[in-house]
Structures are given as structure tokens and as C-alpha cells.
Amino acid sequence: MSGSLTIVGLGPADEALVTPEVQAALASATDVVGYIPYVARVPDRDGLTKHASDNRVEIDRSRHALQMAANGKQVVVVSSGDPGVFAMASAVFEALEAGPKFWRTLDIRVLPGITAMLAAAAKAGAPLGHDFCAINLSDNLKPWDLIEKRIRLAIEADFACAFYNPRSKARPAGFVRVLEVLRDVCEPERLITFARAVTTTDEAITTIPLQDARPEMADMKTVVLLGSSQTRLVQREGMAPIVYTPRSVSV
């Protein structure tokens, strides 16, 4: 039986929002490789093996993944989200591209997966409405003046954008420094949401001017959505607000 090796995206949370494609994957597969809190997602059943490793391990673990499809099993790679926002797809390729050359006759398919940003602007309403970009603001892998360089550009061009990973307990500094460039940049009553916890029983949805923002409403289950300039907050009586970007830009 030949191998394969299939990277999948399990969604912010809720298993309502794992989409029938990936759960036919697992449903199929001999072994689940991925970060110990996304492979706990998967029930445990006869025939199938965990994988789990920590973090920071991402091309140890595709290149262990690699080698368990080219030895003939049906490997599935789990990240949170989507596998290619952020996560492990961009990772498995990297080692097959330095990897032996045989690993890139394998049978290779990516699933998409409900990520982080599109699941808390559905709970908020639709702040990505428009032209928007996505922005890791972990700096692991790369250096924080591309970082800042990348928001203040972002910011110029008017894109609403979604912040990932906003702020660790080993980095908390780094946010501090993201709301002071923004404030330097931005008009003081955008907007901006912090969407911690989406789809579990701790969700939190929080929309505010930016001049109202401080660093510790974030951490690393947060996604940050800050609006562009024509973004609007619509009040309702006795319910959450919709904060929605325009579909048109008035100049």
C-alpha cells in the first residue's frame, strides 16, 4: 500500500467547523503528526498512532511525516486553523524541498481549515469586508523592523488587518510597541478587536477605538482585527454591536 501525506486544518475550535473533508482524512489515516494541543483534538480510535511534539519543532515534525508516507502510511499533519495561514503546510514543504528526492513523488494534499481571522470577523461581523492582509507578529522567524515595516505599510495602503499571535509571555513587549507604532500611524477612534478564545465557552469579542487599546487584551488565543479607516461599528439595543467593512471605498 502506497503512502500518503495529507496537512489539514482543524478549525479555531469547534468541531462543528471541521470541515467533512479533513474529518474523512483522519477518519482514513495510520498516524496524526502535529503540535501536542492540536493532536489531542483527535479522538483516539483502533489503527491509529499520535504523533505529538512540541512547539518549535515544525520541520523536525514534517520530515518525521515525510518518512512515515514514504515508508507506505497514510499520514495526517494537524495544525489549528488553516494548514497554510500560519502553520504547518508552508512548513512540510520547506523539508521535502531540502529533503531526498524521492519524498517528492509522494501523494501530497493540503485541506483547508476555518483560520483564526475569518472565524472572529464572522463573530464580530465582517471587518475584513475589503481588502485586508494577515500579519504574524511573532518574531521567531523573522526580525521585528520587518514587522513594523510590513504594519506601517500595511497601514499606508489602508488595509484592515489581522494580527496573529499578538502577544507571549516571552515577547510581551512586542505588542506594547505594535499599539505605539499603530497610534502613530492611525486616527485615534479606529477601530479594533480583540477576538480571544473564538468558538470555545471562554470567547470574548471586544470592540474599541484604538485610542482605548491596551497591550494585555491580547495574548496568544487572541486574533487582533484592526479596521481600515472606512471601517464602521453599527450599534444595536440589548445586542452585541456589527463592526463591518464597506464593500466600496468613499474618497
Contents of the next structure:
Protein chains: 2
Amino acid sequence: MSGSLTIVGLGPADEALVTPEVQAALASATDVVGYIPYVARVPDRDGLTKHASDNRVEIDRSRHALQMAANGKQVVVVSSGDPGVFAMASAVFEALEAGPKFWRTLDIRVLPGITAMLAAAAKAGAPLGHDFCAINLSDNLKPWDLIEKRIRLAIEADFACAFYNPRSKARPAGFVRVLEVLRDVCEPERLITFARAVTTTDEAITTIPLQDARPEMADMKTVVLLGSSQTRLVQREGMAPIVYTPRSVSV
Amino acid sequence: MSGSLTIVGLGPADEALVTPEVQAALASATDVVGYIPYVARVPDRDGLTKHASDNRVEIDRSRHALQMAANGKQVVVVSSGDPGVFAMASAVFEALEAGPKFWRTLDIRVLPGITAMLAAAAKAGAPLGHDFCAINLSDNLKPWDLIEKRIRLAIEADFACAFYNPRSKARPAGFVRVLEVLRDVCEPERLITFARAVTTTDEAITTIPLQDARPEMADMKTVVLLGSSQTRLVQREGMAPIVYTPRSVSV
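Can you swap the form predicted on its own for the form predicted in complex with another copy of the chain?
Following is the full complex, with the preceding chain placed first.
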């Protein structure tokens, strides 16, 4: 049997958000490869070998997965969320392009998943209901100046914004600067949603005006959703408010 | 039993991309509401009433759904893709905000789905693997000038772009202008992917340089993915190429 490589998205955390397509790929895998907490989400069974690795070794992990597929294994690379959004799919293709030519003949597929911003948006209401953008705030893989430029242009375009990886222990200063930039270009009442650990028992969704946002409201389990100038809050007595961006912009 | 309103995403077309969470909501619904082709995707069964309506009546449809939930029904509003991305969630919340106050006490949930751009990106490789934006090209709900402004700013930010609703019979000229704008601000070799009828038997994924793009390559079943300046094409002999955007931007 010839090998295959399938790069799948496990969604944010809740198994009820894993698509049947991804479940089927996992059920027929011989080898599962990925970051430790994501591999841990795949149940053990006979015939399945799990290869868990630490964060920040994405290219090594990708080469390993490609090599196993070249050796005839049915390899599944797992990401949380969607594998094509700040996750493993691009890493695998970087390794593929730089690797031996015969890797290009492999049967490779990407299976989408529910990415964090869409799970978070659903819990908050519909803050991404009009044009929007997704920006990874980590400056591990790009310069800070480019992040700031993109934020300023996104606000000028009046996109709603989803910010991935807003803050980590290794990068405590970045999100401080992001909030400074946002306060420089947005009105103080602009709505911002901190969505932490979405679909887990620790889930917390908080929507506040930008002027009340503090850096410590975000961590690596948080996706931050910034509304456009049109985004609205619907208050509900005794229930969480609903945040949504209307479909229309009038002239 | 008190009523509820659940706004769900059915994904692009393939039932293998419908999450278990959404399947469960459909299984316990008394009433399903939505645009005709999406309601048609829900199997008939005893105890389920289907309310299919035409396009462009989103607010009427939302009011109807809210009223039925207020009357004690278990109502599910269906969208294709994700309900929070150019779909029904914002319409329901617009109707909710403008409607009777007691609608705000209803049990309302949004369940995410696989949105078209992520299904299309997965089929093409990982063109949205770095920062990106999503723009609805229909000028039914916003002025053309805003669409053009957003496209120009998105290119200046060097986002990859997903364009929804690129072209319809009623709006044949819009995508002609979009391509003109793109040619004005992007290099001729910029990669553009036309992803039509993704996950159906009619699926067609075509990636070409911008200079070869023609307006008639898009229709209402197409999502268009424009690469950033960094997006790359990996050729594979006898197989579809892989399009991906690297994770890194070097200085």
C-alpha cells in the first residue's frame, strides 16, 4: 500500500467540532504527528503510532511526516483549529518544497477544521459578519514593524480583526504595543472581545470597549476579536451580550 | 419546553464537513429555516418542518425564525459555510436588535462551520497560511468605493485575500473592476486561485498568475483566493500544483 500524508484540523478543542472527514482520516492512520497537546487528543488504538513533538519544531516534524509517508505509512499531521490558518499546512509545504523531489509524488491532502476565530466569533455572536482580517501577532516569524503596519492598514480599511497568538510568556511586550496602536487609531468605544479557551470548560468570552482593554486579558489560549467601526453590542438581561457586525455599510 | 434558536453552518457542500455539533442540532430541531438549497440539504423526517425561502429575504427569514423560537419551537437557521461569515448570523442579530425586547431572552446559539475560503484553501494547499483577509465583493450591501478601498489597503498590507461572491449575473461588471484594481497594485505573476463548487462533484481548482485571470473564471459558486507577495507554487508532475504562503516573512 502506498503512503499518504493528510494534514487535518481538530478544531478548537471540543470533539463535537471535529468534522467526520477528519475523524475518518484519524481512524485509518498508521501514524499521527503533531504538537504534544494535539496528538494527545487522538485516542490510542492498536496499529496507531503517535509521534508527539514540542512547539517550534514544525519543519523537523514536517520532514519526519513526509519521510514516513514516503516509506508507505498513512500519516496524519494534526493541528488545532484549521491546518491552513497559522498551523501545520504551510510548514509541511515548506518542507516539501525544500525536500527530495520524490516527496512531490506523494498523496497529500489538507482537511479543513474550525479555526479559533470562527469558534470564538460564534460564541460572541457574529463579530466577523462583515469584511475582516486575521493577523498572527507573534513576531517569531515576522518583524514587529510589519505587524504594526498591517494593524494600521486593517483599521484604515475598517476590517473587523481576529488576532491570533496575542501574548505569550516569551513575548509579554508585544500585546502592550498592539493595544497602544489600536488606541491610536480606533475610537475608545471600539468593541474588543477576548475569547479564551473556547469550547473548553475554562471558556471565557469577554467583550469590552477598547479603552478598558488590558494586556493581561490575553494569553496564548486567547484569540482577540476587534470589531469594525460598525460592530454593535446587544445587551441581554442576565445573559451574555451579543456582539455582531451588520452585513450592510450605508453610504 | 421553551424555544431555542440555533444558527448553524453546513460547510461548503460535502456532508463529511458538517460538524457533529451541527448534526445534533439538526436532529433535535422542530423547524429548519433558510435559503432553498441549504434547507434542501437537511433530510426530511417526522416532526421536522422545513421553511425554505428565496435569497435576499434574510431579515424576513430571521424574524420568522425568532418568532417561531418565541412560540416554543426548536428552530435551526441553516447557512452554508460558517454562519458568521457573510451568512445568516448577522442577519438574525440585526432582526433581534430591531425586534420585540422579549426576543432577547431567547436561548440563541451560533454553531460554526467550515467556511468556503478554508475549504478552498485546503484543496489548493495553504494559500491563507499567513496573515489574510476576507472581503465580500457584492456591492448589494456596501458601496463599490469601499470595496475598492479595502482591496487596495489589503494589498498594501500584503495580506492574502479571500474574495466571496465575486460575480453574479446581476453584477457582471464588478469582478471586471476588481481584476483591474488588482492588476494596478499587484505584480503580474501574483498567484490567484479560482475555487469553484468546492467539495462537490463539479469542483474545479485553478491557480494562475494574475495576468492570466479573466472575469468569466468566477461565478457565484466560486471563492477567489489571491496570494500575498510571498505565496508560492510547488509544481508536481501529473498532479495539481500546491499553492502555499510561507509562515515567515524575513526582513
